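A lone chain, given as C-alpha cells: the form predicted alone.
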Amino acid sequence: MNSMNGKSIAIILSLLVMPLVNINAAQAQPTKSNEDESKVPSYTLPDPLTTSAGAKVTSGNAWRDKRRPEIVKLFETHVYGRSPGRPPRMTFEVTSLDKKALGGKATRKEVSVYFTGKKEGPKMDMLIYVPNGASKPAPVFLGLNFDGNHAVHSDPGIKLATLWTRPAKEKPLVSSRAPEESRGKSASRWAVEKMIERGYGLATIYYGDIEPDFFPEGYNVGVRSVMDAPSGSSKSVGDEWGAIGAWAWGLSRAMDYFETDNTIDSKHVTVMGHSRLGKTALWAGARDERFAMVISNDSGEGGAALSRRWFGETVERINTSFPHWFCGNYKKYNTDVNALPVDQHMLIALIAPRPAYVASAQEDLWADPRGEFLSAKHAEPVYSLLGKDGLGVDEMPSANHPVGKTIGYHIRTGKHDVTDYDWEQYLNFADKHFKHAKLQ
C-alpha cells in the first residue's frame, strides 16, 4: 500500500509540472471562446528553424533548400490546401484606359484576366491606378477587395461590378450589376489619393470574382471550379486548397500580368490584405516570393495571429463559421491545435527575408493583437539566420506606436477596419524599403 501511495505521488507530481500543451488536448485548447489574457493556457510553439526531422537550420541555404520547401508544404497539407501553378491558356486584356483620372494624376486602367483563355470562364477584373508624371514604372499596392473595384473610389469611370449572391437557402447563386450609389462606399479603406502622391500605385479585385464567399457552394461557379478540381465536392476535403487557396492563387495571377505592364514595377509589388484577405495576402506572400513586401491588416486566426493561443477567435470556431475557407485536413485540428506541425509564425517566417507588416486594433480582440504580435516576434529567428532584423523589440508597443525594422508592427485604437492611420504606416515602411519609390 505505501509503495502504490509513493508511486501515485510521482505520477501527481509528474502531472503537476508536464507544461500544459502536453496534456490531454481537450483541457488544453478549450473549445468556448476565451478574451481574458489570464486564461490563455501555456503552449510550445514548433521551431521554424528545426525540420520535421529533428535537424537543427543553421544556415541560408539550408533554410532556402530543405526547411522553407518543408513549411510551404506543412502548410498546403493541413491548413490551407495545394494550389496549382499558373493557367497555361491565361489571357489578359486591357478593356479600359484613362490616362487623366482623378484630376490627371493617376492613370486608371481596368484587366481582365481570363483564367482559362476563354471569356465566358472564371475571370477576375482588375482595377489599377498608377501615379502620373513618375519618370519610372511604379511600385504597387495589391489588394483584394469585399464589395467590388467600384466601391474603393468614388471615381464614376470605374465598371460596376457583377456581384454574387443568394436570394433565399435554397436558391442558386446569382450574379447581379452593382447599383450605381454603392460607388465608393468602401473608400475610407482604400487611401487611393494618399497613395498616388507618394508615388505608388494601387492594383484592386473583387475577391468574388476568384470565388464567392459566405457559402460553401461558392466552390461551383469559381476558379476552384475549373482549375484543378477535386471530386466535385463543393467542400475542401484533404489536402484540396480551399476558398482563402483560391483568392491567393488569384493575387499571384495578378502578379503575372504586372510582369507584361511596363507601367508597374513588379519587382516592388506589396501584396496587402484586412482580415480573412489579410490571412489571404500572408498565404500568397508566404508562396509566391515575388511579392517585394507583405501586410497583414487585422487578419487574427489563420492569419497573423497564434494558433495555439486560445484567445478570440478559433480554429474549431473559424472552420464551423467558414467551412470552406481552408482545406479539410484543418478540420483534424478543430480540438487539437497543440497537434498542428505549424504555427502562424511560420508562415510570417516564410516571407523571410522580404518585409512584412502585422497590424492590429485595440478593440479587435476576435483577432488577438497579441497573438499577432507574438507571431511576428516568433519569427524573427529565421529573419536573424538570413541576416535582416526583424521587429527589434521584445515588448508589444501601445497604441499608436509603429515598431519594427525587417518585420513592421503596430496596433493602433479602433475595431477592425482598414483606417488612414493603418496606410499611413504601410506607406512609411514601403518608403524605407522602397527609396525608389519616390517621384522624381
Given for the second form:
Amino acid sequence: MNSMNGKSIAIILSLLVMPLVNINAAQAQPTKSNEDESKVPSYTLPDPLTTSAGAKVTSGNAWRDKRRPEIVKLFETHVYGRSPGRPPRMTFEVTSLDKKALGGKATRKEVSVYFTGKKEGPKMDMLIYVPNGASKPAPVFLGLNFDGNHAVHSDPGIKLATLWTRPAKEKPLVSSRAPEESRGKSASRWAVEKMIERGYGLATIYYGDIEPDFFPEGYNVGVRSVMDAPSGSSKSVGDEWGAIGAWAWGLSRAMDYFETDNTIDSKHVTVMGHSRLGKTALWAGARDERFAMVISNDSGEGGAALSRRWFGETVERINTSFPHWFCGNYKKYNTDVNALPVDQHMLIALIAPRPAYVASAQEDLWADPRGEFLSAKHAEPVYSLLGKDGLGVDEMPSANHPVGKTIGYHIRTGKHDVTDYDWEQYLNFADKHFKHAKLQ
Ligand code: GCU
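Rather than the form predicted alone that you just supplied, could I have the structure of the form predicted together with alpha-D-glucopyranuronic acid?
To see the whole picture, the full complex is given below, headed by that same chain.
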C-alpha cells in the first residue's frame, strides 16, 4: 500500500476509535510549560457524546446508562484511580455543639468520622455551621481546607487541628497540634458570615485528616493505608487511587454523614474546592451524584483546565511535582497527552445536569484560565442533551463579569486565591438554582 493510502486508513481508524470534537490535526505537546497564548498549538478533544465503540449518544438515557459510566471508568483508569465505596464499619460522633455560635447567628457542631469505626483513626474531623432560626434544614457548602478547621474562622470554640508536619528525612512522620495563633489564618478564603446571612451552612474538613499531603509517604497514615489496601506503596500502581481520589472519597463520607443530620438539607449540598482541592471537588462531584452542585475555584491542571491545551502547568509537570496525586496510569501520558482517552471538559460533563461553576483568576496563568473556560464550554453539549442551558456564551467574558446558566463561569482580577468576590458569585449561583430550598 502506498503512503497516502496508509495515512488515510490511519486517519479513518483514529476517527473510529477516538471520536473528535475539532477536526484539527493534534500536535504533540512540548514538554516545557508555556504562558504565551500565541504559542498554543492546535489540539483535538475527545467527544463526550460518542462512545468508545464509536456510537453517537443522542438521548439522555444513552448518556446516563452507557456513556456516563464509561467516562467515569476512563477517569478512574487513567487519571484519578479507583476508589472504594462506603466503609461498612464507619461511625460518626458529634464531639461538640454550640447553638449560640457567631454571636448567636449560627449553630456550630464538630463531628468525627471514624472511617473504620476505630477511634485511633484514620478519621476526619468536620466543622459545621448552620444558620439559626431556620424553618427548614440548611443547604450547605462543603469544602476541604488546607490549614485546619480552626484556620477557617477565628471562633475560639473550634478545636485546634492536629496537623501532620513534614518530617526530617530519616525521622518518622510526626503530628503536632496547630498553634493558637493560627486561628482564623485562612478566614479570608471562607466567607462564613456571608453564607450564614444568606441562609447557607458550611461544612469543612482539613484535607490532611484524609491523607497528609506534601510528601508521597502521606499514604502510610491516610485512608489509603487501610481502605482497599492496594500494592502497599506510596506510588499508586496502574489504576490504584491517588491522593486526589482519597480526598474526594472523604467528601463522599461527609455526604454520608449529612444524610443522617436533620439540620442539613443533604439534597442541596454544594461541593467546593480551591486549587488541588478544586480538582478534588470536581472529581467528588463527578463521581457522587448526591452532590447537587459543584464549584471549582482556580483548579487548573487535572481540574477544570484542558490538558491538551499547552498553557500553564502540564500533565508531565504535575505528575513530576506531585506524583502521589494521581494514579500510576496517568504518568503514561506525560509526553503524549493526546493519547489520553479523556480531557477535562468530560469531567465537567459528568456533573450534568447538575449546576457546575468554574472560576479563574487573571493572574493565575499556571492554572490556564482560558483552558478552564473552554473546558466549561466543551461540556455544554452534554448539558444541552439533558435539556439544560450550559454557559450560554461563546466568548470568554472580561474580568469580573460572571456569565452562565447551568454552568457558571467568571474570571476575576487578582491572583490564585479564594476571595469574597468569588464567594458572592457562588452564593448568587446557589440562590439561582436552589431558590426553592432556601430557608426564609
Ligand atoms: C501547585 C500545583 C497546582 C495546584 C496548586 C495548589 O501550584 O502545580 O496544580 O493546583 O499547587 O493546589 O495549590
